[in-house]
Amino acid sequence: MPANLENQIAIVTGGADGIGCAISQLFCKQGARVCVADVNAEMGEAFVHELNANGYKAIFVQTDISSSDSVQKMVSATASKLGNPTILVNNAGIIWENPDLLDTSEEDWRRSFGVNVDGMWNCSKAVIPYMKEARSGSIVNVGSVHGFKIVRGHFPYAVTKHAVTGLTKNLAVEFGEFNIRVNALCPGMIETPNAFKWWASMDDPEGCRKALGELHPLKRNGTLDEIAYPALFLAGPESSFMTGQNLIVDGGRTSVYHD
């Protein structure tokens, strides 16, 4: 039976596109009131307009998660318009390919950590006081299989995703006594809009897509729903005795050796 998020107040960062969009939509369908926090105002406003038109309760707040001030304003807006946040999905992140590690600029390094690690901490720090007061809450950090195995050419993305694992475990230990659960959801290759844009830049887009799928024991890439439902599980009551864990949803890819 699907989880029931009725009366839950959820914040989903990067919630207007890709995985975040799928999670936001599913949470709304499950009865949650959702704050879609995203840096892209045009996309976010259009998405929330669609959610509200379908009878769901959602707001959009343009947010730069690397800025603690921006995050505090977003969380305050959520509390005033929807209610005190009970669920946080730290989904927003950035990735790029960098085949030459020594060519990584200080700006790229700081920007990567600023969004992928600092951003998660900024959001967690802003919602935890509400959760402590309620003595209940669930935080889902969207990590990656890159946090477990290194794929060449994705530096420093993989470093940030390893850091997400540490942040998840540390928060889980420190705030477990307040019944605040913190877990990480670690997707493999998922067919997001950005993935299709990336494949479109290749000489053989469909061939590249299929080749990546073949790396998985299931012989395909994942879908957005196949990440949204595990996020729902981690956020909801069905996972009430899980905290500090990494849930890998990757079609078995991390179980296979690839050089």
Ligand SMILES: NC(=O)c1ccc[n+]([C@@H]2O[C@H](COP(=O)([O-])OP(=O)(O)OC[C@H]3O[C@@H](n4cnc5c(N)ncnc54)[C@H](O)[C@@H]3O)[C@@H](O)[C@H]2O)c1
Second form
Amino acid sequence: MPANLENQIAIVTGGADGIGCAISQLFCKQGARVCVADVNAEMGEAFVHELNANGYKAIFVQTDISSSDSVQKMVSATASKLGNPTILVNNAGIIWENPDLLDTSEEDWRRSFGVNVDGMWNCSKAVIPYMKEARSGSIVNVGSVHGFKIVRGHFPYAVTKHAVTGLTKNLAVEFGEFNIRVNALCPGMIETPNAFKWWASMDDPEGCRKALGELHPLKRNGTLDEIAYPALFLAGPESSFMTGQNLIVDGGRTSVYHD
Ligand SMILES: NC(=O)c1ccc[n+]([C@@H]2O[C@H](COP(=O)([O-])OP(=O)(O)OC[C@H]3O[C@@H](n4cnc5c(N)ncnc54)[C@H](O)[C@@H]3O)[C@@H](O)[C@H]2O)c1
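Same protein, different form: I have the form predicted alone, so give me the form predicted in complex with the named molecule.
Full complex below, order starting with the chain above.
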């Protein structure tokens, strides 16, 4: 049975770029109506224009997921323009590089948690009442391999991604009786447009890209499709008996012991 999102209304946060963009596109192809919710209006509007020009049904709502007011407005706009949300992909997140933990400002700490953790909770809190009423729903939280292992120099990113696995399990346990499933999708290094921009800022972009790939037993970084399809699996009917789980899609990276 091919995964099919016909009649599903999906919200994808951070859907204007990178992984969220790939997920939004695949969900549209699978028949879902999609709300792309992102702070970046320029990219979000251009992307949604392209989706609709290709015959899909999508809207863009400029949203800052760290603000519960902004999220409530986005979810209400989705319900009135597309229908009651049945799928939420909590994808938007910000990565943080920080060589010295003790230099972390209170502002940086709050901003990391504001987007990566509060943002997921704000969106979940706003869609769950619709899902409870329908006694059906699927939430996919995009975590990371940083939610399982500590990579030095990324504080407090890794702390926020550990929190994602806790939030996932807690929501799964509390809302399972309403047939609302909550799972986490945890990628390894994925080659997004922003990853290429980051490599371009280095002395040896191709060398850096390859060196990161070498950390994975599959000897390469992952592609956008290699995350979008697992997201489709978790969001759709083919994972109907899965909840509270972490699906790690990392080319084997978390299986390696690095000293
Ligand atoms: N790319 C990777 O290698 C990788 C690996 C593991 C996990 N992840 C996780 O995947 C998710 C997506 O990562 P990506 O690499 O595609 O990121 P990206 O930076 O390419 O895209 C993130 C999107 O989120 C949006 N965004 C940022 N703050 C927001 C806010 N407050 N409200 C709404 N939208 C906001 C940005 O505008 C952007 O469009 C993140 O949660 C990230 O932690 C990425």
